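Next up: a single chain in structure tokens, the form predicted on its own.
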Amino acid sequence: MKKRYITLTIYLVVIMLPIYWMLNMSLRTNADIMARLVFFPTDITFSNYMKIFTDPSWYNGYINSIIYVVMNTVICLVTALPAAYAFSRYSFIGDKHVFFWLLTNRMSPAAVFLLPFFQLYSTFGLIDTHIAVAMAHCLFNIPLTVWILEGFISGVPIEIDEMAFIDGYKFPRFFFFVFVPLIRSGIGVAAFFCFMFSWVELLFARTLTTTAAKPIAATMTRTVSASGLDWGLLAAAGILTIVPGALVIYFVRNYLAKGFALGRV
């Protein structure tokens, strides 16, 4: 028992050390960071965080990221739910091939699709808009969402559908008020993965935006100046970037556990 706790402690220290070190740097000035190596900061300052919260070019990056992440998650769930239901409940010509083709899109590198997206969005005037990044991320998130939801939907007995129709339910009423609550765990898991991919993705977000919709990940790259990197500011931005992901993980942790149990995560 004691050996297990020691191993767990070592594991947690190794995992948490980079996050702690980033927090350490975020509470110090750049000059202090460059001058000495300290494990516990003595001259703590919140100036890096204050700059992020008061400079529009910084906090707008977080707002832009949240906007297109939410848009992407909503679009993915709205389109993937009926698709996953169809793959699970009906058989049609080429259904297995279409399902496989959807998954191959998720396996392709993002850089492969960058040039077509850039040319199309330039033609339609969508460059530097939130919907451009959200739609680009849909190419990867919708197949994954369909795959996750199809597994959860297949876990619901088809007799529930039949009983609802016998009781006089129309399909829209059955789907939204009976079926969707039954697979809310899967919806939570799918929303989590859509959020995480869209939140951390940089290639599309940086290429398809310039100023108005620039995300925080692209904003962080501008801390490089003639005097070098602003380590404290960059670390503070990194800490604030972790917070939304940690909150999402906290709220969907039970759904993730169920997804692992069903083998679709």
Contents of the next structure:
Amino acid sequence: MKKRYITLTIYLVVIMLPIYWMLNMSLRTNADIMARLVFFPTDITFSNYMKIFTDPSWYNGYINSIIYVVMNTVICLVTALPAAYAFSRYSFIGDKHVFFWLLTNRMSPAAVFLLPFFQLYSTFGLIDTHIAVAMAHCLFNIPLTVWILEGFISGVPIEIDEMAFIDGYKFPRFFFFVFVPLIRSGIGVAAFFCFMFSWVELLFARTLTTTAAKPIAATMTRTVSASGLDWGLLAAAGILTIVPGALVIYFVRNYLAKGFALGRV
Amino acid sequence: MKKWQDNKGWLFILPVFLIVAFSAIVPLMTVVNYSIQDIFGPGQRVFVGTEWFKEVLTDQRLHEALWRQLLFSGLVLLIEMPLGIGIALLMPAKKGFAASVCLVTLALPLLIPWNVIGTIWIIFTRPDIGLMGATINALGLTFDHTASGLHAWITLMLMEVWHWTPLVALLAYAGLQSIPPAYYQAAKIDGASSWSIFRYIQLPKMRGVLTIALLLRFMDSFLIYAEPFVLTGGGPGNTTTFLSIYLVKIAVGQFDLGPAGAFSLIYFLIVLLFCYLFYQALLNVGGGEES
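Right, the form predicted on its own is done, so what does the form predicted together with the partner chain look like?
Complete assembly follows, chain above in first position.
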């Protein structure tokens, strides 16, 4: 029993090491970083963080990222919920084929779609808007959401639906007030995955934006090449990209394990 | 499972169908368009048939990239799946503070944007300012992922395992949580060893979530782009040029739309084939295990 926790602790520490190292560097000035290697920084400075919070070209990156990620999560959940319900409850012409086709999009290489997407969104005048990135991320997030939710919905016996209809529930009332609360942990898990995959994706987000909707990840890439290598600033920006995700995972941590267990797939 | 026979289902999936069709079918047709024409400029294009496909299929560097990609995905799955299951088994089964700490820590690497992952590891492995690089140098070894292909691969694998094993662990942990305590009590009464508990109770119960983990890990490692791009840009030489990196090099770097289109379609078909095989396996697992 003891040995088991020691192994686990070692693993968790190893996971944290690279992140801790970045945190360590983000709290030091560039000169200090280049001069010596210290595990516990002594002269702690928040100047790197101050720079990010006061320079619009930095903090706008965060705002842009959050805007399109939230848009994407909402679009995915709203459209995927009824679809997952249909795949779970109805058998209709071509259902299996459509489901497979949806899944193939989760697996299509982003690099393949890069140029066509640029052309497509240029045609509609959507380049450099948040909605363009949100829509592009739907390509891989909607299939995943449908897939996860379908598993959860199939975990709810179909008799519950039939019973509700016998009791005289109209469909919309049943769906929103009875059914959605039943699978809310599934919705939480699906939302977490949408958020996560949209937040970490870079290729589409970078290609479809220039300035007005530029995500933070792209701002960082530019800094690496442009302003020499300000390691402290780069590390601080990196640490800040982890924060929103850490908050989300904190809120869904209890759903996460329970949620998957309910899912059938 | 019982289902209602009703084509009304189409109404429910219509929004999803339209959005995904808009972002998938239109671009795919554009790619097909590229792949069979030679495009000089707006309005100037010549139909070339299968010429681009021939060119791409005989491209030596593409073959190398494909083998490299398969080796990479294979290694990733071989390391991450057992390691992830192992970690999940070690985690505290009861809900509480310790379990929460584990879950949140495990999920952290998953929530870092992919190019930031590359940045973290560039910093971490640098011999002058990185902890790992400096430690290895202090041991008297030289380690430089920008000069040696092998070192680049080691760094990439470390990065990939560090980044994604937690996903496998989280999914496996979720599977373990779904096992009713009664199963363990029964096993205890029968005097089952911990290996047979694992083999006959835990593993079968985790089969569903592990299939998801396998699928997700295969897909994402097969499509990997940002991390090696940031870390080494596909180098040194071509040692870490995977399929996506090579494709973007052709499409954006050299702007050869024809070969890029043909390459895209072939890439897409390969992924589709694997996807179909996995999907069939998934259906069989679901059908055979349904209790």
